[in-house]
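Next up is one chain by itself, shown in structure tokens, the form predicted alone.
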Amino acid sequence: MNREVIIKNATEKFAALINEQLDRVDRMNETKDFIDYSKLDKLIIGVCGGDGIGPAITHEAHRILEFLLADKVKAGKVEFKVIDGLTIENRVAANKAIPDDVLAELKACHVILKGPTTTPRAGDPWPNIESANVAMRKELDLFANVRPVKVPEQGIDWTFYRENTEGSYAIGSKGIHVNDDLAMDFCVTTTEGTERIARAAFEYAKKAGKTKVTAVTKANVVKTTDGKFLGICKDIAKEYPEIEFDDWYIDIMTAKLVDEKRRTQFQVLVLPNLYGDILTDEAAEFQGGVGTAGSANIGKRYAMFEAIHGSAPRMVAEGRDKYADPCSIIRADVMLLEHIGEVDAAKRLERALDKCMYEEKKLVITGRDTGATGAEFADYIMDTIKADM
């Protein structure tokens, strides 16, 4: 093949692309307000395990939420809705990262507690579908994703603004190889998306007291995209003249969280997808590692809550799954709680899991038989609750 024929062929996906975003750039100007949940006569929420050891974890953290919000349920103030369908077996047989029978169910919830999902990658017994989680991000509009990391003795109290829906992953699975010899990915960013990520952690951090808000990117090198959030993310700066604004680039950054003198300065990070994707787990290891870190994604109509870990299929394949470790999906309950109102709620389960998995420890995850299992752990927690009342 020629080389202008190559390109031809090129130049064509990529156009389809670009009018893709410009679709989907139309579509985030659409939407201006934020649902206000105290005006719903029923607060959906969706229940979503996922697959590998999602729907174990996410049935304990269904049953605390159930036992905190009971009042709610009972005055038909709050409906839970289970939905079983993001299975990689049934993502693969429908050939949809979310089959839309599923995507139909999720959108008739408000807000979505969703366990982890298996994401293939080569070399595994499944076709290349995207990601779960990225197509969920897209379809919903998630655009925040939110990750507090708290660790008081060291003077840790991060959270981690991450851009959900542009960067590097907005079409990862639509790169082109161009031939054998050459392959191109793309990175996204627009205006609406970054304003309104830039603004969501300097309103953040006006409602929590904080004082300093951090942009992350690569801006001396990715002079274009990076280029543009660092730029609005100035421009949004100057709307919010009592918190102070600075910006590091993501290389120098990772060492900084490592830096006892310097990493205790960092209060409130807005990052692009991919940056914050990476930064995100290695400031999760100072908390405990992934498994006990929650992560919220907002949108302006529809809010998810999930574990940042993986499916953990092995746990599955080894009848381990029973034992996998809830602390992550249930630190996320408690940030459904605060999204939907219920501060006080969340205020509890935060200090009962404190309680539970740093300070009582009466009983430890392990992952097998030697602790104790996700379902001995909940009640544990429900119990601390329960006698801190």
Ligand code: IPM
Given for the second form:
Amino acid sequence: MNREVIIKNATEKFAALINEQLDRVDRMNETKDFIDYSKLDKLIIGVCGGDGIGPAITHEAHRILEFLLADKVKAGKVEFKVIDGLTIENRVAANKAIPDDVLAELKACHVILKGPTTTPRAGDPWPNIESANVAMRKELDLFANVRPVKVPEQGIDWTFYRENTEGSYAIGSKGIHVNDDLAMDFCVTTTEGTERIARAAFEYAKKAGKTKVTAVTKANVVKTTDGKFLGICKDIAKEYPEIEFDDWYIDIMTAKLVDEKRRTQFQVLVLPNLYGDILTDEAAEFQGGVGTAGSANIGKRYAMFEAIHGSAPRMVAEGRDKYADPCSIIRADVMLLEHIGEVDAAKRLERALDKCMYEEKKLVITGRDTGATGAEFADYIMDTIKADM
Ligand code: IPM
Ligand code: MG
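For the form predicted together with 3-isopropylmalic acid instead of the form predicted alone, what are the coordinates?
Okay, now the whole complex, with that chain kicking things off.
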């Protein structure tokens, strides 16, 4: 193919991408205000099990929510909706990251508890459809991925505000194969997309009594998109003069998280999508691994809460799904309860979870029949809550 044709084809694809992103900017600009749950007649909580061990662990997290919100359910203020179809088999059959009927069910909820979903990758038996996670974050515009990491005895208390809809993920599944020799992906930063995540991080800092927000980019090299992200964070920081602001590059930040003296100084970190993805896995490792962390995906209309580990299909193949550890998704319960204003229930659950996982340890989960099942552990947590009342 001659060069002119190659460039013309690629340019057409690029134009379509720009169009999609400009449409997204318009949609973002239309939604200014956050939903107010206290004004709803009824809050609908969707429970979506996902793949692999997802249904088993999500079922346990759901039982705990039903237990803690029993009065609200009875009074008709809260309703649970179980959404079954977000499985890799259904996604492959529909050839979509989220089948239409499942998306409609998700959109009929206010908040969603979601189990892990299998993300197809090169070499898998599945076609290379987009990750259901990434698609849900985009479809429901869940722009803030909030990931707390705490190791009190080491002085670690971090809250990551990972931008969740843009950066390298915005068109991550639609890069351009220009020709056999050249492939291109794109990184996207928008003004509204950055302002809203930066503001969310500062607002959280203000409410939680934190004194410092740190932006993490690679603006020295990725000058246009990361440069814009950092510039906007600096501007937003001026609206919060009582909160200290600094910024680091992702490479040295990755190193500083293992620097025992320095790392205790970080409090709230705001960062573009891909750096947030990587740094939060590293951070969770200090706390005991990704299996111990929960993750909140917050938008102005919807919010979704999930475990940060994968779907572990091997455990299911070996018949071990009932021994899968539900603690990460139960941490997601804590964040969901906080988010809908059930602060007291959230505290009780968090206390019980810490007690069962780290202090009392009457039951231990090993992932095999040498340990407790997820159901036994969930019962243990609920018994601990009851005993604490
Ligand atoms: C996460 C996960 C996802 C991501 C994957 C499963 C697509 O790693 O939630 O951090 O990259 O965001
Ligand atoms: Mg990740």
